Structure formats: structure tokens, C-alpha cells
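One chain comes next, on its own, written as C-alpha cells: the form predicted alone.
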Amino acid sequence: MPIATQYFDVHQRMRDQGVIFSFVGYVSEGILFSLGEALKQKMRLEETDANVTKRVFSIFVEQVQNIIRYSAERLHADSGTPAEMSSGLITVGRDATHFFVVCGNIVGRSEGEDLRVRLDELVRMDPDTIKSYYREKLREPPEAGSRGASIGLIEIARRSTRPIEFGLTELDADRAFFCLKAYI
């Protein structure tokens, strides 16, 4: 199959699934900023409601920060300069009624199981319980090993208009692929 046909097929399958924005590869805070600006501009050009744009952008940022902080695929600078990049994928799309933001990245299996436990708990909560839990966690110090404020997943669940979807696919004895989808 000619290369243009192969990539046109990929392009068409993504469009058929409602994908309006997608990135796969290594990300950093600088790339997050640039991707975020492109996403906001795309939604402005399509005259998306400002509140919807804000929610999509907020979840997008939380998900890319999770890739940056927790992906098991990382590149570190050897020059002594504090710089690193983490690998993952981020997709923003729209179905008939909702926008969606999907992220995926490789994690250690034990970290993946911790994520599964936390997300199983969040999925069982109704919106009022998630709000109360969010306020409770804001008052607590960050959890040991957290590279953020330990509230990113709660923030994603709080801003989602439907229950979040997630899953883990085991890759080998030490690693799994983690995926999270939120709807707005």
C-alpha cells in the first residue's frame, strides 16, 4: 500500500472517530503550553462555548501533566541541566453530544494498580461526593510520591460531565499501558 494511502487511512479513521486534535510522542511543559494554545485556538475558531472550552482545556492540561509526571517512558538530559521529557498520547475529539479527552501512557505495573484503585473509587462517586472529596483533599498535604497536589484525577472527574472511563493493558511483568477518557 502506498505511503500516502496508509497515512490517509489513519487520518480518515481518526476523523471518523471524531478526533479533532491528537499528539503522540514525548512531551514537556513547553510542548504542553504550545499544544494547549493550539487546542484553545481551534475551539475558538469553531465558536465553541467558552465554558466548554475551559473544561476541555482544564482536563487536557491535567491529563498531559499526568503524562509528564508519571509516564514510565522518559528521556533525561545528560548535560546536568534539569530537563526531561515523557512519552504518551493525548487526543481530543467530539461525538454527537460531548467533547472527549483521552490520554495514554506506559506506567509501572504497581503504579497502574494504584491508579486503578483510585479511579475505581472515583467512578463510584456521584458529582456531589466528588466535590466534597475534592475539597477534603485540597486541605490535606500531597500524598507521598506525588509530583503534584494529588488532586489531578479528582479534578478530571469533577470537571467531566459523564463518568470517566479508564483501563490498563499489561505489557510485560513490569509495565502496563494506562488510558483515561473524560467527557465534557
Given for the second form:
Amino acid sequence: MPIATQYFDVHQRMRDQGVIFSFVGYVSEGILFSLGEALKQKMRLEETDANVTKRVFSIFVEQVQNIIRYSAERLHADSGTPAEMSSGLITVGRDATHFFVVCGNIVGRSEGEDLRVRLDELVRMDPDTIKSYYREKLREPPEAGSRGASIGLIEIARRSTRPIEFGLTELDADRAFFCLKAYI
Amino acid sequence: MDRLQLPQTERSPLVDFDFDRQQLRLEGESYPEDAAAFFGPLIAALDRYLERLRAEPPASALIVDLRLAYFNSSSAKAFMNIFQRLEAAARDGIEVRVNWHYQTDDETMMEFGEDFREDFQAARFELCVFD
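What does the same protein look like in the form predicted together with its partner chain, given that the last one was the form predicted alone?
Everything in the complex follows now, all chains and molecules, and the chain you saw is the first one.
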């Protein structure tokens, strides 16, 4: 297949799914910032309600920061500077009724199981329960080695206007691919 | 103590901690790359300052103004740390007033303000709407 046809096909399939943008590869805080700016600009141009834009942006930031902090595929700078790049997938789009933000990355098996337990719990909560759970977690001292993710996941669930969806697929004995989809 | 001032950036709020005037101001958006690194020095300065106020209670209130448009969950955690310290100081008899400014129709910031307000008893926490 000629390359233009090949990539137009990829392009077209994504557009059909309502994708606004999709990024696969190593993400850094710099990429998070630039994609976030592009997202806000796009939503402003389309005159999206300011509160909806904030919810989408907020979920986007928490999702991407989870990839940066927790992806099992990551690069560290040798110099010891805190530059961090982690591999993952980010897709933001819109279907007939909702915006959606999907993030995916490879996780270690035990981290994956840990995520499953936390998210199963969140999925079962109604909005008021999520809100009080958030308040409770905000008051707690940070968990050892957590870098803030527990509150980030609750924030995602809280800003979603529909229950979040997630999944894990096993890659080998030690690793799984994790993805999380939120709707606004 | 020297006034602590940090300019607003695209990802971090303006910080202006004027110790002599007993005013702390935070303004802008907050999703720094490393929230602990950003807020750590501010929280350390607040601890030293509150210790000083406890030793010599001031005649007028410590005023904290927050005017934020967006912050991520790590920043929310840092704000909670700051608020817990302010409330503890107020319980020790230091007059503290926190003003939470949010734009009309900004549901997220209003809701955060209402949430945070529930943690204050001794300190005064006011929701202030602006256009």
C-alpha cells in the first residue's frame, strides 16, 4: 500500500472515532504542557463551555502525569537531573455526546493489580462517595512511594461525568498494558 | 524574614508572602512538574513564620488570598498542607483569614472552595466571587 494511502487510513480511522489528537511514544512534562495548551486552544475555538474545558483539561493532566510517573517504560537522564520521559498513549476525542480522555501505558504486574483494586473501588462509588473519598485522601499524609497517584485517580473519577472505564491486558509474566478512559 | 516572591509562570502560581504586612497571596494556575519541590520552600517559610507569630502574636490578622484558575491534584494536596497549618495556628490564638477568590460560574473552583472551607473552624475562610 502506498504510504499516503496507508497513513490516510490511520488518520481516517482516528477521525471516525472522534479523535482530536492522539500521541504514542515517550511523554515528558514539556509534552504534557504543549498538548494541554493545544487542547485548551481547540476547545476555546469551538466555544466549548468553560467548565467542560476545565474538566477535560484536569483529567488530561492527571492522566498524563500518571503515565510520566508510573509507566514501566521510562528513560532517565544520566546526569541525575529530574528529566523524565515515560512511554505511553494519550488520546483525546469526542463522540456524539461526550469528550473522552484515554491513557495507556505498560505497568509492572503488581502495580497493575494495585491499580485494578483501586479502580474497582472507585468505579463502584457514586459521585457523592467519590467526593467524600477525595476529601478524606486529601487530608491524609502521602503514602510511601506514591507520588500522589491515589488522589490523581480520584480526581479523574470525580471530574468524569460518566463512570470511568479501565482495563489491563497481560503482556508477559511481569508486565501488563493498562488503560483508563474517562468521559466528560 | 525577607519577603518571598515568585513570579507567575504558565504552570505555577504567583507567590507573594509579605511577612511584615502579614499577607500571603497565590494567584494563577498550578500544575508544576514537581509540586513537592515547588511548594516545599513555601511551606517551610510558613512554618518558620507561624512559629514567630506564635511567639509574638500580632495585633492584626494574617490574610491569605488565593485566586486560582486551575490546579492539579498534587497542588491540592499542597494547599491542604498549608490550610492545616493555618487552622492549627488559628487554634493557637493567631487571627487568620483566608479568602478564596473564584470567577463567577467557575464550578470547579467554587466546589473546591466549599470543600476546603469545611476544614476551618478557628480560622475564617471566605468564598469571594469576582467577575
